[in-house]
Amino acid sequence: MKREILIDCDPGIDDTIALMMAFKDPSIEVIALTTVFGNASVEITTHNALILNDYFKFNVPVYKGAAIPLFHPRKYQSIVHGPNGMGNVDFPAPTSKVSPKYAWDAIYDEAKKRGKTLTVLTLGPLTNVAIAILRYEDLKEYVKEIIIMGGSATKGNAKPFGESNVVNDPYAMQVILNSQIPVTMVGLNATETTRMTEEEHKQIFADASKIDPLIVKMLTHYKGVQGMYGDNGMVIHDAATMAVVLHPEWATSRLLHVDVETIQNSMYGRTIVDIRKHSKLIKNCTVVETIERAPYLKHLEKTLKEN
């Protein structure tokens, strides 16, 4: 039986690669895409989700979600993905339309319909899922698990210790951690273990003719921006998270207590991971620590070249 997954996303270059991985995998069924602000405005990320839905023939409903965080004004706006969220790559205009339901209502309805079999995977800020939890008190009875690309047990990117998806709405992350739904956090500390070297990048793209030219152009932009920030090689955070979803055996993890800093200071948005052995705090989150690079990079290359 296929695993059923709803993907909450903010497409996004790395979202694009993650979605390609998901829809190519025969072991899962992606039942819907919900969109949120993040890599660009929600209007742009929703447009991009429709583009990808048509271009790659995903053929799933797309539901538009939150345009702003739960409480405070948006604090972090990324330039990594360019003004159109897709590395300034122009895909054909979509013909499909947004489904007439809010993202948080779709999350609840799809979960209740399935009864504890649905995995919710988040690739952007967590606002939609938090609204669903706050709006529907019984959601925890229906969602099997929430897997988050976000947070970090070590360093951040939007802030010294704050990862961008959580910094964009730390209150939403706290709502999810308090929800009593099983949560897995695939943070920067884990995704960075999959960063490909320059040599590995050259090997994957040695014959770029086998990869969709629009994808090559997107990833060239993405790698260039990472280089601009002083990083060698390239890490595709959402794709690394999708690898954990598809192949949990590639990940090492620990069940720990995680909190979020919501006070507006230099630590705003930090995910505070309690690694103390004597801690008495409730262990509310499975924290992924590493992802096996070799099988992940092989899987990534296969995904890119099977278009």
Contents of the next structure:
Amino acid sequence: MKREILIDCDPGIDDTIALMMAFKDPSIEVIALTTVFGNASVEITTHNALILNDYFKFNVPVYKGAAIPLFHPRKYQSIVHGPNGMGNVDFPAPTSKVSPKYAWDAIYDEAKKRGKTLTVLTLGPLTNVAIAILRYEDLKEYVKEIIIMGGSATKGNAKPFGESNVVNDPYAMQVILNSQIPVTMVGLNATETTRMTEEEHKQIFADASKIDPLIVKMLTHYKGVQGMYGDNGMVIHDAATMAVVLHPEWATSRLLHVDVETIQNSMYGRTIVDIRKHSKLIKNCTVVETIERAPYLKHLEKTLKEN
Ligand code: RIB
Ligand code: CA
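Can you return the structure of this protein in the form predicted in complex with alpha-D-ribofuranose (RIB) rather than the form predicted on its own?
Following is the full complex, with the preceding chain placed first.
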């Protein structure tokens, strides 16, 4: 039986590659996409999800979600993905329409009708899933697991220690960590282990004619921004996370206690990962630590070239 997955996302350049990867994989069934603010406003990320749904013929329902975080005023606008959230690349306008239900209701309904087989994967801020948990007390009876691209056991990106998806709504992360639903965190510490070198990038893109030109353009923008931030090569965070979902055998992880800073100071949005051996705190999160580079990069190249 195929694994059933609902993907909550904020497309998003790396979200796009992650979705391409997911929909090509015969071992999973993507049930729906839910959208959230993040890389752009929720209006834009929803429009982008519809674009991708049509362009790549995903043919799944798209449900719109939160426009703002649970609590704090929204301060962090991503410049990584450009004003249209897709690296300024213009895809054909979508014809499919958003489905008439809020993201959090769709998460609940899809989980409940299956009975603990649904994986909820988040590739953006965690607000929709947190709202579903707060709105439906019994959600924990129905969701198999939540896998998060977000947080970090080491450095951040939006802030020195804060990763963008969690910094965008730390309270939502806190709700999820306390939800009693099994949670796996694929943070920057893990996705960074898949960063391709300049050499590997050259190899993958040497024959760029095999890759959709719009995707090439989008990833050129994405790599350019990473370079502007002083990083060599390229890491595609959401795609690396999707690879962990599809191939958990490529990842190493540990069940640990994780907390998140919600006080508005310089650590705001930092995920605190307790690696102390003698820690007595509740181990509430599986923290991915490494992802095998070679099979991941091969898989990524296949995803890009076989669409
Ligand atoms: O920090 C990386 C994450 O933030 C990715 O999900 C990216 O798409 C942005 O949402
Ligand atoms: Ca994302």
